[in-house]
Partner chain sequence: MSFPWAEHYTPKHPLMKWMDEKLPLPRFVYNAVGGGYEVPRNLNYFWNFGVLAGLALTVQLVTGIILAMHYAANGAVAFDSVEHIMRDVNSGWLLRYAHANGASFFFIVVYIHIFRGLFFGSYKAPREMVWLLGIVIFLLMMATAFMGYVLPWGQMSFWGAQVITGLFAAIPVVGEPIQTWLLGGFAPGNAALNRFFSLHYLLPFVIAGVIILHIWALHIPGSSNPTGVEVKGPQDTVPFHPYYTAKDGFGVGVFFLIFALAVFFAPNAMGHPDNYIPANPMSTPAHIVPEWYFWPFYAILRAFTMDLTIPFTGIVLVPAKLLGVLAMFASILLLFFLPWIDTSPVRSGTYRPLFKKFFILLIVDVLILGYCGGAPAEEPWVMISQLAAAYYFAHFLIILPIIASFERPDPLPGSITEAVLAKSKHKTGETVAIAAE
Amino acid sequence: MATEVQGTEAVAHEDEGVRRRDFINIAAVSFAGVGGLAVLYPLITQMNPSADVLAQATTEVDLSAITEGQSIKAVFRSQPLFVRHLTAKEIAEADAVDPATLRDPQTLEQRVVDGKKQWLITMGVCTHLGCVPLGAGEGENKGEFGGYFCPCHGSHYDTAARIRKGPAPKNLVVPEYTFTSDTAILVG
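Return the coordinates for this one chain only, taking the form predicted in complex with the partner chain.
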């Protein structure tokens, strides 16, 4: 056996191509590759929101001053937040719609807190390309469905801030929030 191996040694090395040098080569390049990827991580993640930006991630809103039919713009994560005190008529209008006919099917109940049906709290960011819809300010165009209207590309939202017409794919986003008292919410 030993003599046989000796005789074919050179040939076998050529055929299989596995030499110490190949191992060192692959190991070194792999190690450098892993190192390269490890360096990439901080280079990429530095672009994510920094700690100070994330620190401003909750907002408290006092509801006591908002009368029925009125709405205000607050700031949540440096984006507008719409807080709207719905009238009985607006609630009835929203309830009258069959959710199955909607682009993003949701009922008003699913978009408000139980027992607080008159408080519609949504982001003021159009789900199309991120403009601020009109309708939360005094005398602004509320669109064809009496809710919000985005002037950028003509998206119409209804009184439950659901998309009804135009290019936006989704209803206005309802952020996570809790009632800290009867007249105050904590968003985020």
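Positions refer to the first chain, counted from 1. Everything numeric in this text was worked out from a predicted model, so none of it was measured. Whichever C-alpha set is largest while still superposing within 1.5 Å between the two forms counts as the rigid core. What changes on going to the form predicted on its own:
Once the rigid core is overlaid between these two forms, residue 24 counts among the residues whose Cα shifts by 2 Å or more. Relative to the superposed core, residue 130 shifts its CA atom by less than 2 Å between these two forms.
With the core superposed, residue 67 shows a C-alpha displacement below 2 Å between these two forms.
Same protein, different form: I have the form predicted in complex with the partner chain, so give me the form predicted on its own.
Coming up is the bare chain, nothing alongside it.
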């Protein structure tokens, strides 16, 4: 009987040792996990945009001073933004083009807001290598199709800012925007 009691005590001590070891392992892993999070948190949060970048997340543009046929340059997220008040002739020229003949097929209606066909808003960055095309400023070269011309490598865009000639693979990008009134837009 004495050997049975000693055997039971040995098993009890062995179970107690396993429990202590398990607790120590769990505590060590938990401590290491919390320490890892404490190190990673600042590294991850430093990748968030700064306050000045967040302030540029949207841009409001007043359209009231832009006359028909005029283009202006604004800034959106540190990049040029072209705002163009299309004339009836420019709209007709854009509508006359068969989208199937274009490298990046889009109609003018797909590039403007419904009911505001006269307002074309695009990013002023050539889709070839990121140069700023001419055509938004007074007296600038508008290219062969009356829209925009990129002097870096010779891309020509039409009045709807669609690529017509040159190495650019895509049309000028139309950013997300909404009309906040008849004379103002909010880009972004």
